[in-house]
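Just the one chain here, the form predicted alone, laid out as structure tokens.
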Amino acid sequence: MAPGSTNRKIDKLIHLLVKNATVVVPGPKIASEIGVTRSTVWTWIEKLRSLGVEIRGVPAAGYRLVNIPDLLAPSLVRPELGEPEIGHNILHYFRTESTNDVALKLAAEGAAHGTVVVAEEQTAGRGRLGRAWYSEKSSGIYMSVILRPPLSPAAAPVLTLMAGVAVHQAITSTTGLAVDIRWPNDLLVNRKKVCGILTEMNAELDRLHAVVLGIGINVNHTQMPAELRAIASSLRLEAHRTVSRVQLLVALLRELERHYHLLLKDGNTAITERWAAASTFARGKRVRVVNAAGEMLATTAGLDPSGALRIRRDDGREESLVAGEVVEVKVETASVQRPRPA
């Protein structure tokens, strides 16, 4: 087990109580059959009643769950998923600083291709270009892959929009919204951004031992910051109703392998193709650039093969767009003067 992440035992008492979800459970009985103390039963219901799992204490008898609680614990996720690559081991966290941080170090120690990190909360989550990312307890999708593919790291910008196009499977299949997704790693509802990839790896010049894929998606937030409303939501918000993040999850996890196997298989273009076709940013989009030459207008005009963003500045010069990020352009629409009649 992972320095910090939630002892197995917490996980086996989630799953007893489910299990049991429609009876109380006496206390010797969950202390017998996890290992632990009735001391300790007591300690752990009291923690996961901190995270919104509500547990019924019934005086000399014992615990009943009163819902099923829509924790990111292995035992809840792991069983809807067979026998996968990605999710195979998964290394669940009440809170963290950061679960890229947990997955870098796990991978240079060795962990196994397909290991996710998951968090309930994180203290220190990062996003893109030494951004922080808010992460509310238990309110969002705060997780890390861990891969180790057969491929050069010119492959990196590939398996970003990989995840990106796995995302939009998932929230699209799960909540039934509108997605899209703005190069190189948002994806957005109603043009607000509800989720961020960062994608970081151990490479040498012509390998790549491992790559850490960090996702955030805000799910069940009820209100964001106030600096980041005009920019950012949740899929609560915007599908107004409380979106199960289990079932995002699993869904999160069957898509991602999926399309890495589908990379795998096909090639870049198997994945720039569905990427392009799930996002309005890919063609004919008026934004602004802004990378480490400055800024930017131009509009975009596809993908290449390697995942870079195609752009035609004004002068009609193209170029591919490696590094950096890109935001809409609002167009305002001329009004055309008639002549007035004689």
Second form
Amino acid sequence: MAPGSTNRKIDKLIHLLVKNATVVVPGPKIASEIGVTRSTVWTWIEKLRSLGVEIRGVPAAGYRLVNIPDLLAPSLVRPELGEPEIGHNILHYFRTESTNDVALKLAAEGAAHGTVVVAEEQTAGRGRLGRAWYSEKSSGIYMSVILRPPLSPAAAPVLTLMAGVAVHQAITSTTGLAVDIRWPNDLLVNRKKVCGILTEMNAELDRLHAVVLGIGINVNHTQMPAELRAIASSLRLEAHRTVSRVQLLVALLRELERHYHLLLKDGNTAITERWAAASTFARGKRVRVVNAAGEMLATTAGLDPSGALRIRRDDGREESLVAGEVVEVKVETASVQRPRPA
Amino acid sequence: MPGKNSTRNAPGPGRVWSLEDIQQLLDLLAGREITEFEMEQQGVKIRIRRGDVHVADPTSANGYAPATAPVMVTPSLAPPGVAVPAPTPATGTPEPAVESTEGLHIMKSPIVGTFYAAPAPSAPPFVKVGDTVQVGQVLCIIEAMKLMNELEAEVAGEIVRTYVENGQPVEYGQSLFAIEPSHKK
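What's the form predicted together with the partner chain like, now that we've got the form predicted alone?
Below: every chain and molecule of the assembly, starting with the one above.
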């Protein structure tokens, strides 16, 4: 069903090593338990080592895991989730072009609600409007979730805020960092972006087929590419310690499950209230609004029930921002940049 | 929309909508708790919307409550009042009052958002007038709150008209493209 996804037997190998983490597991035992040849075991062990998993080979004895690996392997994640809707089925890729592309294709082929696609590396990670998402190997969480919500297409955009709130909770509880949400759903730490969410929907006028939430989190990047350094960071760079990707992914899937059901049960305000409580962008923030119509300066004034951002222009008029970006404007520079009368 | 909504003089086959017809419709709707009304008949589409509604009641979960102040949904929308998206009947001209879309398949926006004609600012548009499209082919992207909706053609045929420009805000149900179905005689 999912070409290119990680062989489930590799997942079994990881599981076997983790289960016997303190002992040396003989190669032939591994080979027979997962049903492959000893040379395949050796090839896969090498592959895992190339991803940073420390496995000690003991001559004539077998293999021993040095540390619990921080791979987003379904065998490490799935048992932590109980019986969820989101994450009941997790497809893992060592490398793929874009998890959203994989998920959209799976959704078109009928993949179930709650299916999760996760990759150690993306070679063509995508952002909004054709922008690229930097997806360093084994350093981030690159994940897409297929949702089939009982919502009309017109009511679906609030799912993007729901995802933002869920990531906010997961990062906060896992790292203790102070996380901010920039409307609609960029996650910032110390004003730098650590997570981006690209949501894609397949719908007809009155019928929603599927929504794919694509979530990219910069977790253990030790440095960001030069061109991104001023605007983006990783959790490790901000927390000054390594963050367990497995732990973060488990927390994230749980929070997505929780907030998704909150939305369906209690409606949009369950999400917009949590969003507003978690974001400094909700009210009174001086921002530059950038959308297809151009740019302007404004002050934020809460969310409307759909999740659109209320903004107050300098001429006093208020409106709801449905699409576009907001960028924080430092107040000192705002007075200099105030537009001249036309 | 036959039956309940029609009156004896209502436009029907062979008759086009006049200003009087629209006035009659407005009278019919006036004083009722209808904030938005849309109908399509014989390829003519009428949409009437009241300008001072749709205000968020922050205490309700999903719902909307009566307004205390007007809300601009997006910049550059039509002013509050009556909106008739198709060309309005010109006074004193006997020409067909409303451009016909009969036989055409109109692709409409499923969400309120921003219309993008291309996948990226530097990329060529997905489609242009004169292009032949297949069912499922992507025609545009509508964005709302970073939810990207790739709108796919519901019928195969030729794009004969586009109604909106790249970057323009669009409403729910707003016409985006007219497709002349290829199977049509």
